[in-house]
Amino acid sequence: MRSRRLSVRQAARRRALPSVLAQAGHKYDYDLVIIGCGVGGHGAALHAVESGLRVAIIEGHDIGGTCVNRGCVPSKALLAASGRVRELQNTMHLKSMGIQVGSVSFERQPIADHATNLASTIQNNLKRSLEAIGVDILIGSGKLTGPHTIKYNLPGRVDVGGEVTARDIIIATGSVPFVPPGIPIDGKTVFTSDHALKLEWVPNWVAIIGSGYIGLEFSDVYTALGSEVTFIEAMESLMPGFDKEIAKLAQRILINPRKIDYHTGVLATKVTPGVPGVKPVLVELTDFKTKQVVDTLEVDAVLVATGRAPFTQGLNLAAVGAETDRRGFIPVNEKMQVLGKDGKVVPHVYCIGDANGKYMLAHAASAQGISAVENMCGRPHELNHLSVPAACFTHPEVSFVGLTEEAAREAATAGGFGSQVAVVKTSFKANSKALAEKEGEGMAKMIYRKDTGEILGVHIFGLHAADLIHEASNAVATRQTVNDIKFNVHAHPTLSEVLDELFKGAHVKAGKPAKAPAAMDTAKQPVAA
């Protein structure tokens, strides 16, 4: 609360700034105004200031947005704490290294506080980093009133708000949890990740609707803290967005040995909230294909982890001749420029992050923001979304960049080079550092073109996979081939040698690479995760 009061006072002092800039001869109050201060808006602001622009950010909720306050940052705190509990309770693993421990217990509230405190710390860090370089933080919800004009205010507040003008505008309003029809959220027994991050209680049995990133990470947290978990997945297999081979191995290690069961090919068509410790939650399961009710579950709680929906209401896009698509996303081109109702570019208006639906990850939003600033500064730039890495922070972790093997073969067939797709794999069991940690479970695989050496995708499941993926993602981003990176030197003994072996195990045809279009240029781009 103290941080919010400070922000309001600063905003009040700065309300006179636009008029000062106008008196100084500037056509607009700012060169750039960003609506939304999540990771994407923050990254765009930093790059804009570095590019010499006068910048303001309008934020009506929390600096840092979803990731910092209700997403990837606090969830990592829960995963870190629960991961320690799991590790200390694995007596066989510790005994194999000569370590013996007594009874292991945990306190729920300090774990929850760790997540809350981490979010608060990062939020304050972001705020200070913006203030230090002269970015004005305007408190309120932004609304377009014209091609260069934005109004902002807070409902019920007369002391906060105003109107500013800018040469360029970036919309970075993020997303909210998507809740399917028929699922009432009470925040206690039926809840989204926003509620789960508060860790107000640890249910004995929790059903998780959806087995993507969010569902997998929370299954890791809950099972480590003693809960039983049931996955409810609409697709025919768990982890439907992952490479099938990686998903199969991950299921064998992350799901099968733990207190987790699952129902696939079904929808949770009706959920009746309960009362914690008194009345169970009823979950009606309907077959995805036949639409017939096949079962009813009684559980202590239900976590809805069915993805996220764009938060784009109230922006008044009509003021610039634009509108959202049927799912609520704001259409943009590859330069992040907003497209109007007629499909043409809306001058000086950009949209980044979850609001445009291209790739709903925080670091993708930041990269899009940087790309948008490059374009508004006259330096043409297009982000290759297939070079953006993704990670799931389970124990062990999953990470990837580029195409799955299935998608790569499909793209190759469509592009006429199906016979040129090759796959190379390596295991963590051959890595000295992983064996020293007694963490040899895992694998890495690379999909590439054996005629040109183009890297189509890299997937890792194992110890610190989320940290290892960046050598591969940077190679994809800079269009390095297998032959470019296979001569890189890796310190020994380190986990990075897993990738070293992977690269060296690839075989590209001798001779000059064929002049063929890069598969990454024609492959389908990532969408909402």
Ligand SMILES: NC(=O)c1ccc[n+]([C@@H]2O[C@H](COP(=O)([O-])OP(=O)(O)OC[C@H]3O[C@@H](n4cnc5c(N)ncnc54)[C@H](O)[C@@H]3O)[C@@H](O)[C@H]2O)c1
The other form holds:
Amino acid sequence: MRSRRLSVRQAARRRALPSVLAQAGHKYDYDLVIIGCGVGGHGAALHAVESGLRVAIIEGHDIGGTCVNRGCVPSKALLAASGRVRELQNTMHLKSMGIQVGSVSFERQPIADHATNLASTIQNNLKRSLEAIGVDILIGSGKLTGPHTIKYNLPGRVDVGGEVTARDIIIATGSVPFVPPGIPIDGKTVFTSDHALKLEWVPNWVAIIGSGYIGLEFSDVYTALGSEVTFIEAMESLMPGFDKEIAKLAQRILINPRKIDYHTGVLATKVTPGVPGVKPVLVELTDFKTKQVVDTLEVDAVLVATGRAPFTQGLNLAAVGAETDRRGFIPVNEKMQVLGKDGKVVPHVYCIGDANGKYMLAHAASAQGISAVENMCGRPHELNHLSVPAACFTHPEVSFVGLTEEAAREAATAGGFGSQVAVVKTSFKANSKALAEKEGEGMAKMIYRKDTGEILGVHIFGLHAADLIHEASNAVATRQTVNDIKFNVHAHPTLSEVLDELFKGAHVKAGKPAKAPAAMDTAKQPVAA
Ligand SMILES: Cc1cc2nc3c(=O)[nH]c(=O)nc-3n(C[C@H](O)[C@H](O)[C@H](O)COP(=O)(O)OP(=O)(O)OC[C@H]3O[C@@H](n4cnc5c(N)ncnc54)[C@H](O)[C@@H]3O)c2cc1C
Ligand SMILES: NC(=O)c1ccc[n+]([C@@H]2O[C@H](COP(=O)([O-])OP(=O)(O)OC[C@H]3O[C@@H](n4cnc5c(N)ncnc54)[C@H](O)[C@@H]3O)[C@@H](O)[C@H]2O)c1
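Since we've got the form predicted on its own here, give me the form predicted together with the ligand too.
All chains and molecules follow, beginning with the one already shown.
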């Protein structure tokens, strides 16, 4: 288990609690025990209490997990502060609106403190929100000992821990950074996001291995604070996980004008750590296809951002007849029920969030937790993962829901409706609000079916893209077609009109009028003042 930061006093006090509950006539100490108190476990716990369940949550490291302590929250604090620096240093942009500023400077440590303080505030809020609704927080590392029993303890502490029984169990143990072989992490010159978020220094030249979410967001932070960045990406182009057209545009705005260069189609096969300010870090690059060493870079630091690995060791899944897959993920079905070695559902055991590898995002973890609770309460539920939005919080932002154009065309061809796929696009350049902000660089695109109006994917690159995507993701989640949403009215002037234009620009063959919800037909209409 990783190092621990939790106070153990409260856990010691609670050791007697489960047996008291069992004595009160319940078959199990709890209706639900959740292993792991990240955002997934937290979301599941809130919904379980709401559904009338008696809940305990076991946490072995720090409440809030990755998102709150080493992920979404501190990274967005760094992006907010460094983004402000970038904005104030962009004198041309400010001048075009008649603004002049003097020299802009920043202090590294207060920016780092902003991230740490925010994480600790959110961690406290999260803990209090559980305590307030009567969720028992049990401190220790959880391990299955039977179909309904979980042992928890802190290594080396005999006074902390115990065994609890539960009707249902949710495993929500999350993930840790994945580091490819040949890359030793020293935490100073060669590090992962866990270290980078502490912003202990701002290297002059940093190589970032991987141009996914973490790589992109940190390139935004580092270049705003004055670093030069070199991307090392295994795939043929940068941002391989994104829609190709959006990635191309993002590269034009987020990469090319900044102090960033890149090597694509290469793996960082060997990294030799350095000494800050004394000895550079050496990075050996190997061609992805030929496997020949092609170059060696000398940089001040290396950030390894090559994905995340599930944290599922030590859970003793064998106690319930299950095992992880080859990569360490716990196999689940669409109801988040764990599948045993025989491929059959393990009764009463669920796995949510990064540990099942379905979609490694905070809100996906929490939505899966809610879905698991629905299922254990006898209300069958399956989360449509294609309706889960994703966003990368660069300046400007990238967001999407559903399939990329490439994946949609492939799926359509396989499904026999290839000729029905259509694409519509709008630009931020035509949007009054974006132009008022002098932020016209950006586009939205929608991939849809001409015959049915089904939305297959929506992608946005531009100002506040992460907030704008929800109109599309909610439409996908509620199975609304293009024709259902194209008559909706958007306030003017707002960025949301970029999507309004997008929906209105789509042409669906079997056009049908917008539906008015029955309850609204008779409701009193507001009268303009
Ligand atoms: C730098 C970075 C930035 C990110 N930014 C975003 C973002 O902006 N938006 C977004 O949606 N996602 C973001 N993510 C991804 C997001 O953090 C994860 O998808 C999310 O945290 C997964 O939640 P989880 O509950 O599954 O797991 P985790 O948050 O990892 O929580 C799991 C918890 O379980 C505990 N645990 C593990 N094993 C045991 C055990 N045996 N017993 C008891 N406890 C145990 C761990 O200590 C941990 O607290 C980011 C990730 C990183 C690294
Ligand atoms: N804004 C957000 O929602 C957000 C932010 C950060 C992280 N996250 C989550 O955290 C997870 C991890 O993020 P990430 O950026 O590390 O992973 P990622 O999967 O997004 O990107 C990893 C990139 O590294 C490349 N790569 C892998 N191995 C390589 C190697 N040996 N050499 C060169 N390139 C290599 C891959 O081709 C890929 O482009 C993601 O799954 C993401 O969902 C989300």
